[in-house]
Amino acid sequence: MSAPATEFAAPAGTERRDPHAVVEVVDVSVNFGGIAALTDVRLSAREGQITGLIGPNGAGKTTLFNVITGLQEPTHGRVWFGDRDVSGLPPYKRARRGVARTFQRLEVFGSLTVFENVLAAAEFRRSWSNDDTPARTVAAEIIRRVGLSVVADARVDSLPTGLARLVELGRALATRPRLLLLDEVGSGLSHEETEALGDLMVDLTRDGTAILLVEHDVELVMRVCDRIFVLDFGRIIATGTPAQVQKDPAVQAAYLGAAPESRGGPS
């Protein structure tokens, strides 16, 4: 009997290199068509730490987001949890083992208050995991923990951008993730709710978690950000700490500030 897809040997050229990492993609491809989105892109995730991604519009950085959670297939490549390879599986399994996003064109459930969205989602993951703490007790804790106890029985149609994805974060965290993709988390926050931000994404690092951040915000990614990725037209064009890519000639040109008008902005 054959073994399970996540059980086959990776691709030449694909194994798993970065043995303190949480998450790592590996040589991964994507095209649409003739168009080619991603193009043998390899990142690496490490537990406690936060890594950057950073790129112009239409760089890939969302796609390669789909990529790690499982909504979009890699033409070529690999993606490792730990020491599995979990290219192969679905969504709700990479879920289960400890991946969480939150997304760049907000996913909230705006007719439910921000207690019931957090709450969902630490019911959803009590559903299946092993952790028998009540649900509303981790769905209180996080919300303080983010810093939305005010608004906690408000309905988040009715909050401001800035907080509805502090809501967005806050179900995130409610399935206790080994991983966590923030995409443009800090878009509509004010200079404080960023600096705030910022604060929580350290204090995250320090119970073990991997955070994977797609800012538009350079300050934000220079200030918390152990090492950074340089996403250009699918393509990684530098990494290093935050020191050393705002030195790269290539970022300078691709995305801090000396690209020609005729390139867009950040995603």
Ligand SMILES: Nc1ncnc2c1ncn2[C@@H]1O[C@H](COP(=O)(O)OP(=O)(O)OP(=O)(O)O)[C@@H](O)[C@H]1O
Contents of the next structure:
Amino acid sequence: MSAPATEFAAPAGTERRDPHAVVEVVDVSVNFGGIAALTDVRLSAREGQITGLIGPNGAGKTTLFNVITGLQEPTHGRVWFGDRDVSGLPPYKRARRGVARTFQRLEVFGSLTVFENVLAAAEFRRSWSNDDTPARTVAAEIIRRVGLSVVADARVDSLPTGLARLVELGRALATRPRLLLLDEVGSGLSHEETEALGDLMVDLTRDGTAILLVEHDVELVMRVCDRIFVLDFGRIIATGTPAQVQKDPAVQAAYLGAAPESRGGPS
Ligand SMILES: Nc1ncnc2c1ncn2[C@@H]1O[C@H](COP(=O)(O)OP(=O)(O)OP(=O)(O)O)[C@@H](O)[C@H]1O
Ligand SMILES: [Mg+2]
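Can I have the other form now, the form predicted together with the named molecule, not the form predicted on its own?
What follows is the entire complex, opening with the chain shown before.
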């Protein structure tokens, strides 16, 4: 049977279709009681690219992250990492295969310092990785990269939320992921900090990291993403480059509209 060349025109099924995908979600549905949080979602994130996942509140973005990381078992569908079907694997085994995430609700250790938080993640990775770079060296390098050197010795619960989110990003990076899932990591940051975050994301893709980005800051999404998937009420309603998605009437109706201004945008 000849597979169609276009990546999203594939007939329904649970086989992976995107040969470039670091992660591919195939026909995933999640029901919470009577709520269809996700319905037949198909999405991929590719090596060395930033893939945006946008949509209104309650569209199912965080639920999809939970499906990818193994925290949420889908009602239907599969998750592939490269050519491995990981659908049955628990979260820690997926982490070892190179997946890291940040949480929309912070999951950092507030009573520890920035350095200690990132160090814990670097040590966690040492427990399974062959890389014998000392965890302290990794932690220091990551903290510099995310721009937190000045507050490295501060307790995380003394930081503004925006910077605490960067600590989460640092913890995720300390595991040296191939796939990085960012759930509103930019919220609470100033305009300058958001710009720096965008630059950092682009920089991370240069060594092949795949980023899947959930973000309400439309300007940031449009600036950094290679491709964007738009979710609305648990369904993918559009896929394409930022320019294509912005022009899509269904997206404008569901989400964007006059959103960049009404959401505050850069002041
Ligand atoms: N554990 C759960 N039990 C029941 N319903 C849930 C659960 N988690 C999410 N939902 C529901 O599933 C839908 C999708 O929620 P989800 O948090 O994935 O949306 P989201 O796109 O991340 O929204 P936001 O932009 O507000 O973060 C919502 O209707 C939500 O109320
Ligand atoms: Mg969410």
